[in-house]
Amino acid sequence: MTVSTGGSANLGAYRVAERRERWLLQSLVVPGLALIGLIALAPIGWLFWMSVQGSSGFTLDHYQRLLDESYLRTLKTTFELSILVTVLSIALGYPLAYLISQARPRLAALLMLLVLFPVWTSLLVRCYAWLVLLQRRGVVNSWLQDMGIIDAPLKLMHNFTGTTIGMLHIMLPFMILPLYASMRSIDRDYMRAAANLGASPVRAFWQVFVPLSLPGLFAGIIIVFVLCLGFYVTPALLGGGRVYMWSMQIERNVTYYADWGAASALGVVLLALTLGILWAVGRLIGFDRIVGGK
């Protein structure tokens, strides 16, 4: 009967213990969490109080107020500019990442270095470097005249195309790391046993290797869409102020207009859409195969 009873105690008592380590391990998170909550949550929080507070108060003219033709049109814009860059990002960054992740290690190591490289250039010396290039007089139209391709300029510059290109090339890498990295994992003895079972090459890529390098595929996606949602230098420079997107209208209703209401209503629908773009990707594919689970 002491046995059981000693033998009890030392049990509550490493409980007891036990408790008071989890508690202090998850103390260790509260200074990061409070960081979160001061960085991110609470301007999160200020911009949504701001989106509803008008001259008399709690009021929805602001959110009334993106229904008009001009913001519906700016959110079109800036969606079908999202799309587009996201499609040519797969069908550039795929391709270029397979020859990268089958290349020999110096080869891989020199191709994504030059893939790394423009990363490591600022953002508006980019902009500005395809301003020089892509300009009427600039140097993609002086070869194109100097070959006998065109007899006049294209229009590559302050429109749609001009944008397209310099956000595609901001985002290209953002495509090629996540997919690199899936089929960099993806073991060649996969490929192997398909064709010893009597699969083509190209029946053994697609059916095989494309499926194992979908969770790469998923993450470039949703990391390209998402950050081409919140543009705003390169659609400014290159666009000219004909391609208007969703983050240049908040900047006009803040610097012109002085509307903060506005500006964090427009901010907070763009989040909201953000995130449930997010959560339907979620449901649809799953973040544990974005992610790499099983």
Given for the second form:
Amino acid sequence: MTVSTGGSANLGAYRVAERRERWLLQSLVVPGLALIGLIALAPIGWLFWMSVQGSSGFTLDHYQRLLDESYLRTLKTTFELSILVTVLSIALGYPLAYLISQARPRLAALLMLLVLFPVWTSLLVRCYAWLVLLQRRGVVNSWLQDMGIIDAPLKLMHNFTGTTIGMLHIMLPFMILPLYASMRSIDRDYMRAAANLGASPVRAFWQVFVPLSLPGLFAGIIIVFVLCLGFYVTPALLGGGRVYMWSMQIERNVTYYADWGAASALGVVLLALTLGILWAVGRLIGFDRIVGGK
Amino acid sequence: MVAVGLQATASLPISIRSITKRYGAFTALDAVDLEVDSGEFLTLLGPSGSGKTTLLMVLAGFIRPESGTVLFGERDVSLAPPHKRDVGMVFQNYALFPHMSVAGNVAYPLKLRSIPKAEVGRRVREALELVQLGTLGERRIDQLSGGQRQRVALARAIVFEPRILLMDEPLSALDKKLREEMQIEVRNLHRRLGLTTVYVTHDQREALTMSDRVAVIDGGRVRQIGRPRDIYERPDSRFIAEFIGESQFLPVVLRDGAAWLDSHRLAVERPPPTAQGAHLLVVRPEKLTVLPAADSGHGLNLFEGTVKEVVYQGESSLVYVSLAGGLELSVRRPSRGADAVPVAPGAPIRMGLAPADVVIVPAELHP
Ligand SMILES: Nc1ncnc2c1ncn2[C@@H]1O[C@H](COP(=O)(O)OP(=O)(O)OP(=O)(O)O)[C@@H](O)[C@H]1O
Ligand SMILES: [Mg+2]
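Having gone through the form predicted on its own, I am curious about the other one (the form predicted together with its partner chain); can you provide its structure?
Everything in the complex follows now, all chains and molecules, and the chain you saw is the first one.
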């Protein structure tokens, strides 16, 4: 029986060595974790704490106030706008990402540069640029009028339409980037195999290419939708006060009423909604698929 | 063996007529002519970059050549798009759809052909049984081993009963043992279905094992085509002799209808080429026999020299020999029975080459 004792002693030693190695590896992330804890988790904890603090200690008043109709309307606007922008960014982003992924390398690099260019420009600058383009006597309106498509100038800004246009412009790269990455990784042989098996180009596209690009699409949807939910600058500028987003409620509570409690409660609700959506999507399609598994 | 319904269908011959494909100034296929008989297993063998994949892609329709025609039977498919060619294809990396199950992959070509559901189910089962994967239909592709993926790819390529099957190095990703198993299986499958098959490999042993005929390709041209035995035993150029098997060359001169090695007239079975001048005698190590001192070697071509080195390789040993005039030869002797004629470094040695094994090729690489 010496053999089996020797074997199990060895096994124990292997386990210990293995565990030590894993610990060593994991300890490498400690500085990173500490930083995240400090700059991300701590403020969130603080936010949460403030949202339940009233003048006389613990209270749920701040949350109760959120049930007010005006807040619910804001929530509805926020979701409507986020969904619309996400859907439009798919409609515009998918064909564009497809085009870039199929283009020759030089052309693809150039197109990608064009997609990324706006991202390197200040958000504020881009919003003001849209103000210039979309105003009553702006470029867009005068073109449309000159071409005889419309008689009177369209109202394109300080409303839902303008906000949608502006946000779509800002969000598009965040849809295209993950889509492009996942399309590029689709081996050309898949499409060839589909054709070889008898699929016309259109069917091969829908039945093979699109399903294989879904991880990128899901990633794009999540990024765009979540960014939209918390968006402030563009709706504030292009909405002209008529498009009321959740983030603007937060701002109003802080700057006008100095009501940190209410603002914190709003922040916590937004965070909870976002996490809830991420969780639901993750449950539905699996996070490993989005983050780049098979 | 399982009883299955997939039966030998009428297969089609392939005619490849002066196909040329260029990439810029580079000619990947140079006026290739090739006839593949109905039901034949033809292997395209050649070094890397020789144009094998390109030729296969032309047959499948993924690459449009600059000129030439391809016929499947009577039908000119030169301009037909890939999805209308009705040829089965096994890709080198299998290209199994990761978003479909095993059965889903195999069913896909049938669904594209609007075949009724019940029949799809039946044929998928049959095809999977044929490649011995009957129980794995519901698996995802990433849950399969390399050999199993290979089988799924094969099942998917034959399930819609194409008349022609193309395979691009289908076994190159498998380890040696599995590869040899699959070689036999693919071969059996071919016998069973009788599909005209064009098979690409750069593994000469695989080509010799599996094929009815082998076409050796180099630099975008078919250099020799023939049965495996002919390609190996009767190479018609220095390139083929070098590329297939181990070959050594001794300079010979053709004169007066005979081949001369120095002043010795070689005993040959078949008359040497009618050309004159410098040629090469192809000597494969296993074609030489080491002669005992008592054996006069009557009727054989004799080579005398000194043993330089003996390398033991298991089932055989390789004996390196220096000949007179600075030439070298090696001879392979089976380990069994080697004791009868011992060889040792430094000792003189005599070797014989039968007239039937004399192969003479032109001195330039590609005549
Ligand atoms: N798109 C392309 N552009 C330029 N040259 C190409 C292209 N595709 C292939 N070639 C060239 O054509 C030649 C033949 O390529 P091919 O893929 O047919 O070789 P192969 O015989 O299949 O080689 P391997 O055994 O390595 O797979 C190679 O020299 C290759 O560099
Ligand atoms: Mg190849």
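Since the model is a prediction, treat every value here as computed from it, not as a measurement. Positions refer to the first chain, counted from 1. We call the rigid core the largest set of C-alpha positions that still match within 1.5 Å between the two forms.
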Yes/no, L275 Cα shift of 2 Å or more between the two forms with rigid core fixed: no
